[in-house]
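Next up: just one chain, as structure tokens, the form predicted on its own.
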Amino acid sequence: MARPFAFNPIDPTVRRDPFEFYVRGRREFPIHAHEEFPLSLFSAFRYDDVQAILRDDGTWSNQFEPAFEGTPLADAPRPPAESMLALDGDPHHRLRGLVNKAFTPRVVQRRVAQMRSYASALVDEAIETGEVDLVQALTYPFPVQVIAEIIGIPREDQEQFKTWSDRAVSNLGTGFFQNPSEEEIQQGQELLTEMRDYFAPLARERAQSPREDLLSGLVQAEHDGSKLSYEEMISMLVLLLVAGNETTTTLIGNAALELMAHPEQMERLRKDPSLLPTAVDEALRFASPIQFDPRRATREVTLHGCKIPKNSIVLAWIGSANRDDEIFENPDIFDISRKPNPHISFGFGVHYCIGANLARLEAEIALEALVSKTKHIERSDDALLPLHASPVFRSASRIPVRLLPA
């Protein structure tokens, strides 16, 4: 008799080590119907299926409202303007075109020297301390400093910036597994109000006196005769705030953990810094920061003999797809020189992460500083690391380490 497939994405034990479940999912349950959650919910595990789902925004939508009918989320107030992530088709194309006008390579490249200075200073301070929480010392402050600088947030406001981001992602994805409380819905509304109240005067100031920052670019951006409305700009800033630091914090932390777990790879990187780009891509594949990307079926679909009703949610498991042995040779080996490496950690198709190049650059800069300035990095205890609050992410919220200077 076949063992039951007890894959519960919010079980902490599963979240810590999901890979045996991913293997069984790919081999035996490529499409798995969940029965323990309030929504009609399915999981997809194979690379080809995940990629196909992310590619086809006609069949698999990022607009989730119809799936929540009959739940508290159906009656929750909607934001005045939807995020670009929650739109498909022409509305998404329009907003993406506008942000591309503002989020240019020049906006990023003119800050590379400053990024290196930030990372160097943070690592120097951590080494001087000796034993630190790597999250607090590097992986969280560095991306916050970078995205805040790129957007145009004053230095004195950056701590508030991170607090907002933490609050925004604390319940991210949980609505697929459990109904939120009225208090949680209210807290989400209060957060959006706080952020809109903060950004409003900054946007007005940039309209009068533009600077060389992303906020000014968003105020001025025009694409095919269209400009961002005020509420669209606020939604875009909220998205960039969260996406611009949370995933990068997770990427840098996961990369550091894997390098510590594979000291021979750490030494390879110390001896050959030219491996940084492939090392970052391997960290993205091997320890995918975002484990799943959800989509709503716009029509009834049958995959691998499993009928998925219209308005069901399918979780496309990026973390599983990136370990698929049909695509990757020796997928469970961490190899910082892996080529080719067609991971899909930044998504695929029209919703491919708009900040992918920035995230890669930040990770390379942070790891270069960490590896070049130390001769040894190790965990300072062997306690279980606390998990990220959101099931979307697979990362640790605290990483105690001991650093020995080079």
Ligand code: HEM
Second form
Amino acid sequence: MARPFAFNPIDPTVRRDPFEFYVRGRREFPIHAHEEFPLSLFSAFRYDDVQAILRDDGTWSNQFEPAFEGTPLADAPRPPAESMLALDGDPHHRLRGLVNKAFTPRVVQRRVAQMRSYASALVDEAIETGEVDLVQALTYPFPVQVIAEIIGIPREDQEQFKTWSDRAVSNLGTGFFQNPSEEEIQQGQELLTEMRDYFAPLARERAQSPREDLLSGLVQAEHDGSKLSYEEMISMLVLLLVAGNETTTTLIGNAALELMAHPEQMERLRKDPSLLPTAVDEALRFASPIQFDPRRATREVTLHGCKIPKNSIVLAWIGSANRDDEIFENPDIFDISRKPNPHISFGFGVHYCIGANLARLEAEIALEALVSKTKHIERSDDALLPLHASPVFRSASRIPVRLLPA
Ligand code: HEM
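And the form predicted together with the named molecule, for comparison with the form predicted on its own?
Complete assembly follows, chain above in first position.
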């Protein structure tokens, strides 16, 4: 008798090592119907299917409310303006055009020296301590310093800023698997109110006296004769904060973990730092920070003989697509010079990550500081690393390491 396919995305054992499940999913259950959860929920594992789902934004929506009808989330109050991540079609296109006016390559490029100096200071301090949790020492504070600087958040508020981002992603994606409690819904609302109250006076101030930061750019942005409303701008700031922090923390941490787990690749990088860009992309592919990208079916669809009813949720497994041997040669080998590397860790199609270049740059700068300032880095114990609470992430929330100075 065929073995049952016990793929439960919130089971910690599965989350810790999902790759065997992904292989079986791609081979035997390219579209898998989950029966253990309250929503009508499916998983897609093959690269081609994941890409096709993310490409076809008419069939596969990022507006999830109809899927939650009859659950506590259906009655949860919505923000006054949705963020662009939660919109489809023209409303999404308009907001994306506006943010692109403000979040230009220049806004990032003019902060490169500052980014290097942040990373350098954090790594110096870590080396001086000798044994540290790399998350607390580098991967956690660095992206928040960078995004706060880019947006134009005063330095003294950065700690607060990161706390919001942590709270916002702590249960990201869990609503697909279990109904949230009243308390969780309430906490989500409180968080949004706190963030809005914080940003409101800052935005007013930038409208009066613009600076060279993203906040001023958003206040002024105009695209096709349209401007961001005040509520839209607040939602955009919240999205940038939430989308850009944990993801980049995870990328830098995963890259460090894979380099430590593959010492020969670490040596290659030490000898040839020009491999940094391909090393970062390989970390993105091999240990994809975001494992699944959800979509709602706007109509009934049949894929590989599996009928997906309208308003079902499909989890497009980026983490599996990035290990698909139809696309990647030796997909389970971590090779920091891999080329081509068409991973889809930043998504695909209309919602493709607008922070992809910033995230790559941050990871390169952080890894360069780590590699150039140390002679050796290793895990200081071999205990199981704690997993991030959200099933969306493949991420360790603590990475104890020992660093030997160069
Ligand atoms: C390693 C780091 C990152 C990863 C893995 C990542 C991944 C992703 C993915 C998979 C999506 C597509 C979501 C979807 O299809 O629904 C996305 C969208 C997005 N990302 Fe990122 N991201 C990263 C860093 C960043 C950074 C640094 C920023 C901003 C500063 C950012 C801002 C956004 C925004 C605003 C969207 C929504 C785009 C839209 O809806 O059109 N991300 N990201």
